[in-house]
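Take a look at this single chain, the form predicted alone, given in structure tokens.
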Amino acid sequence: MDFKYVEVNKEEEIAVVKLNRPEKLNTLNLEGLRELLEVFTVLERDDTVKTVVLTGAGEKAFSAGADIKKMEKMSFQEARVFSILGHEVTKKIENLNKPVIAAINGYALGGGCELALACDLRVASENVRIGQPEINLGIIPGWGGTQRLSRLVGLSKAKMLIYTGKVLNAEEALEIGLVDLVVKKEELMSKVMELAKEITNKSSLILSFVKKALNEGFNMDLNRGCELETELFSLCFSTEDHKEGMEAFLEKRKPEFKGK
């Protein structure tokens, strides 16, 4: 795939999607969002990809968010289109049929934080600065930040961060659960790829079931969530991978999953 603002590389069964505008701290405009949407749409259909890593080019930023120069003169309708497209991208990432890991280097602000929130897991380098500072620009988060941040860290902490526009360092983000792991700056991609390979060794089909159970069940009441889990648990027993997993356990060997 050949794009202007996004770079995609495959390492075996792992796709590395890189926001590629380092001279602008990987900020996103309409074209960049459209490219991201296309990339994740293609990856959704690519059965050779089992896990996706999302990161930013350069050492300064994962993404500093939306391109403020482009936003400054937006009309009401233009801002609405921009927000809708941002939501399409974050929903596509969140609901992708395979795990997505954010490798967060440097700044992850505003829309950059929202992209990270849409991922399944967030690994941060020790130089990370992350938050939703939109309030300082006279706007609110527009790509899901008010919704996903509160679900991840709790409503009160989300209000504190969004009301004040405070930007957190890596350890502060880890403490409240905004990121899952903090690593040395020079080890970010190696640690993330190590994690991605560990996940990729699981059954891609069963991973899609558990992601569905977690994501959809989280927004249901407990009874409905448990019903969903029961259906997906039962569905596992119609797969070849369930048989392989159990046979491998009983035979004391590593399973060889086929995603079937």
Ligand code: DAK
Contents of the next structure:
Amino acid sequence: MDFKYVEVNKEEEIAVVKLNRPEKLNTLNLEGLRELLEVFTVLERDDTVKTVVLTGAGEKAFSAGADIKKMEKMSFQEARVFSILGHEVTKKIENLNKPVIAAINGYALGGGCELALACDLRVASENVRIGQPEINLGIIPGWGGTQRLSRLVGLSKAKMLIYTGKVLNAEEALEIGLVDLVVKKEELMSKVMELAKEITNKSSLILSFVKKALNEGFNMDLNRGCELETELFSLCFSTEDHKEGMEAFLEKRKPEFKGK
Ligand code: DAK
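Structure of the form predicted together with this ligand (previous: the form predicted alone):
Next comes the full complex, this chain leading.
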């Protein structure tokens, strides 16, 4: 895949998607968003990819968000298109049929924070600066920040962050659960790849079931969520991987899952 603003590399069964506009702190314009959408659409269909890592090129940023230069002169209609496309990208990541880990290497602001929020897990380097500073630009978050941030850290903390535009450091982000893990800057990619490999060793099919149960169930009431879990739990018993997992346990060996 050859793109202007995004780079994709495969390491065995892990795809590393890199936002690639480091001189502008990996800010996103319409073209960058379109490329991201295409990349994730292709990765969704690629059975050789089991886990995806999303990160930013360069030393300073995961992404400093939407391109303010491009947004400055946007009309109402253009802003709508920009927001809709951003939502398509974040939904594609959130609902991807495989786990997506954000490796947050520095600034993750505005749209950058929203991309990270759409991922399944967030691992940050100790120099992370993360938040939703849109209020300082006279706008509100437009790619899911008002919805996903509150679901992740709670309504009140999300309001505190979005109303003030405060940018958090690693310790603060970890404390409120905005990131899951903080690691040394130079160890970020090795730790993330370690985590990705650990997940990749599980059954990709069963992971897709459990991601669905967690994500869809989170937006349902408890009873419906439990019903969904029952359906997906039962479905596990029609797979080869559940047989392999249980046989391997009983034979005291490591399972070899095939994603079937
Ligand atoms: N947009 C455009 N350019 C940006 C940028 C941004 N968000 N962030 C950085 N840059 C550019 C800088 O202008 C600079 O370019 P040159 O001057 O070299 O040409 C280059 O990247 C390097 O940045 P700095 O020189 O500023 O680097 P520093 O280390 O001094 O500062 C910083 C880093 C991250 C603290 C600073 O750049 C900064 O404050 N950047 C803005 C961060 C920010 O406010 N991000 C949120 C963007 S708003 C919606 C759709 C989408 C969204 C909302 C609504 N609808 C349609 C409803 C999303 C909004 C956002 O993401």
